[in-house]
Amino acid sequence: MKKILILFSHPHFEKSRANKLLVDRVKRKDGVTLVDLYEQYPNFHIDVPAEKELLLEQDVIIWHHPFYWYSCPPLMKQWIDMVLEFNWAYGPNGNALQSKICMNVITTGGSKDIYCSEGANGFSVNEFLRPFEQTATLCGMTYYPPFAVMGTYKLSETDLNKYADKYEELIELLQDNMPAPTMKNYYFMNDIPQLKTDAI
């Protein structure tokens, strides 16, 4: 069974009903380590050696965060800047993360139809996430499409629970070693047919 690290970053977690459901569903699963970065580092003083040691123990790295200004909250960006060091994560001697799997799990207030070339935001979620994809690629990791919960302000509790079910199923599939080529064919990880939860 693959070991999964979920790096969760939300500066207003207590106000997010969507993320609370998602996190509660997966945080106690066997083989899953969930780190709440804002709880762990309220003063933004990241313990880089400890984070590196934790990364080395994992097979799958998930950046779980709300979509803040088309990116992630600042503490997650700081984590990426500080922990993924030259000649450790990338560079001539940087192979610590080679062959690990990496992906984003995101929540957005805006609905899917505003994240496209014709929508109000002008670009797709996947296009906005290109820096994360390139970061993973530079570090030798295999990047999977995002798992996205969109239009959260308008989702019912029933729909949010369905997303939480899908997230839990996705974690189990990742632990069971899903083949990477299959994942590349999907726009969102939500869309893979292995997730049996009823469509939302």
The other form holds:
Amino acid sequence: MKKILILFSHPHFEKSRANKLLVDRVKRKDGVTLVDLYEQYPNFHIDVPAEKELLLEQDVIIWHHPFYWYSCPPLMKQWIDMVLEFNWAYGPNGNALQSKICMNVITTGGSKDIYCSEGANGFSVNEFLRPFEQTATLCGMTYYPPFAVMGTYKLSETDLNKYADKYEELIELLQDNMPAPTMKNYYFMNDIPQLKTDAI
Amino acid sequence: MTGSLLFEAIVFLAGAIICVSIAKRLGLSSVLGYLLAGVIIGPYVLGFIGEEGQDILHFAEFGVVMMLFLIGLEIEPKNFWKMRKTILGMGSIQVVGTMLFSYLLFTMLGFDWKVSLVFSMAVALSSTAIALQTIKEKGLMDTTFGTSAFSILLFQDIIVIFMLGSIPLLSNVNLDSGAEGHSETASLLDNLPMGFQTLSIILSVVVIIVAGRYLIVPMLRKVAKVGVRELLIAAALLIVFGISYLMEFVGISPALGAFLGGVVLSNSEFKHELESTLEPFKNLLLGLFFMAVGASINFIVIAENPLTITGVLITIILIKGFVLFITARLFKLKLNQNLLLTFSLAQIGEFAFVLLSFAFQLKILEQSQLDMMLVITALTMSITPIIGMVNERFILPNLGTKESIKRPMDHIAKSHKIILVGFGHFGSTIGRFLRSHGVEATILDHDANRVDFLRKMGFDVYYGDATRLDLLESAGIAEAKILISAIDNPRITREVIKVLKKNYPHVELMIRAKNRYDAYELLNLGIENIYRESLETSLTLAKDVLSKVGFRKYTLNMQVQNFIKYDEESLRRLANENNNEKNYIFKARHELEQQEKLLVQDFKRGIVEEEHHWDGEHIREILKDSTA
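Having seen the form predicted on its own, please provide the structure of the form predicted in complex with its partner chain.
The next block holds the full complex; its first chain is the one shown before.
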């Protein structure tokens, strides 16, 4: 079974309906380590050696966060800036994360039909996540497409619970060593609409 | 054999100690133990106590007064107001219903209507002493059963005033000649017209409320400032005695007056102090009261008329139980709560002694009638605890509806989950921040001036010495999750910790430490959460200094956190070494050595670790090496 690290960052977790359900569903699963970054480092003072050590033990790294201004909350970025050190995660001798799997799990307020070339946000979630994709790639990791819970403001408790079920299913698939192409066949991976002008 | 005060005291105390410990060992209520002790030392078994049993009974009734004062302390006025419907509703149904049925019973037994009426009044009243003592002992005060029982008892305390007022109307005897000895009859106001009596009763209630606020509390503050502990005990007793005296003077039940006094003082900072001071007195007096009841059971009367007495006894308990059951039904109590109520209040109470003797003095009752009812009263008081036990052991476990005792209370203010000790500058900052998050801690402080001032500012502060276990207990330590010590004096802090570690190890302790040295001792006491007052503030200052000479604030912020982390680690390391040093004589030198050790460590390790993140220089270095 693959070991999974979920780096969860949410500055207002106590107010998030969707993330509470998602986190509750996966945090106690066997082989899953969930780090609540805003709880662990409220002063943005990240313990880099400890984080590096934890990363080395993992097979899959999940950046789980709400989608703020087409990106992640600042502590998540701080984590990337501080922990993915030059010559450790990347650079001439930087191969600590080589061939691990990496992906984003995000929640967005806007529904998926506004994340396309014809919607208000102009681009798809996959496009917005390019910096994360490239970060993972530069560190030698395999980047999987995101799992996105979209339109959270309008989702009912039942809908959110269905997403939580899917999240759990995703974790189990990752633990079972599902290869990337197979992953893409799962419906929850592809719930971002195909764009008319752009093929991913 | 009797007569010597010391000898009597020895008999009572020994009887109590032996019987109550046996009762407790058997899992029975202490009330039963006391009653049994009374029977054994009384005139019919061992004969240690003779006729004086009745006098002791009157004296010990004072325990009931104290108990009601203490209960009053736990009920804030606004909660009391909320209970008014239960008090009036349940109380009046119970009293009227019981009086009606028992009146029918006594007329059927062939008693005169006046006698039946007096009897039925006596029967309608339950025993506050037995019922509440049992309820409190089992910790059921916060259940619907507990509050219902309490409401009914309170109503009875009120209605007894009118009963005592109406009994003379049944009599042809002039009051003055018969009135001697007993409190209610000794009232100076009896000769005044009804209107004046009512007026004086209202007046005295007002006096209690006003005095509570403007006389008693300021007095307690003055006394607390003197700082002599026994003066506070004296003051607490003075309050209860004073209220009782006033109440007896105008002819109200002293218990009711004491209850009102308690309610008035429940908002004051001395609430917990008064509670813990009076508690032992109350318990001893109540014990004495129960023993006196046991000793007053006249077995000769029983032997003369066993059938009638047993019959009447059973019928009365059935009537009382039936009316209580219906009352509880009407107020929609669940079955198990209903049964608890039914069985706990089914006895005739201590007021019956008063009512009956009063009616006897007025020649409404004959000696034989009085004796019979007194015996029945004492017997019901002894039997209902046994029935209650049977109910709890054998009936309730077979019912499906169990109400959790932990259920949040509707009426009586419950203790907070956090206790904050010490409300000086350090503690008050903590209190303010907690409060800004809606978390209200129960605050204890021993500086009477400060408590006074802070209460004016609207804080829920109580006066008291937190090293005393009983005070912590009245502040609710048993239910508390966290205790914060913001005490200035490290010696007192350690005393509080030792008391708590021993008696309430489950409470999480969060402790203010004066300095490093203090922190070592706390660590060695097993405290995890230590907050040194000389750490973060000093570093904030140092950080600002460095910022003024040109360092960047963000970097300093991160370095301060590094420093704190290393310092906490070294604190824990050095605490162990500190522990090994048994000799504290050279304390100052020892501290200096430690300081030196720290500085050397800082120098060696380099607290300000080089940060290489996004440091262009550093990256260029590495790139140069790898291409070379």
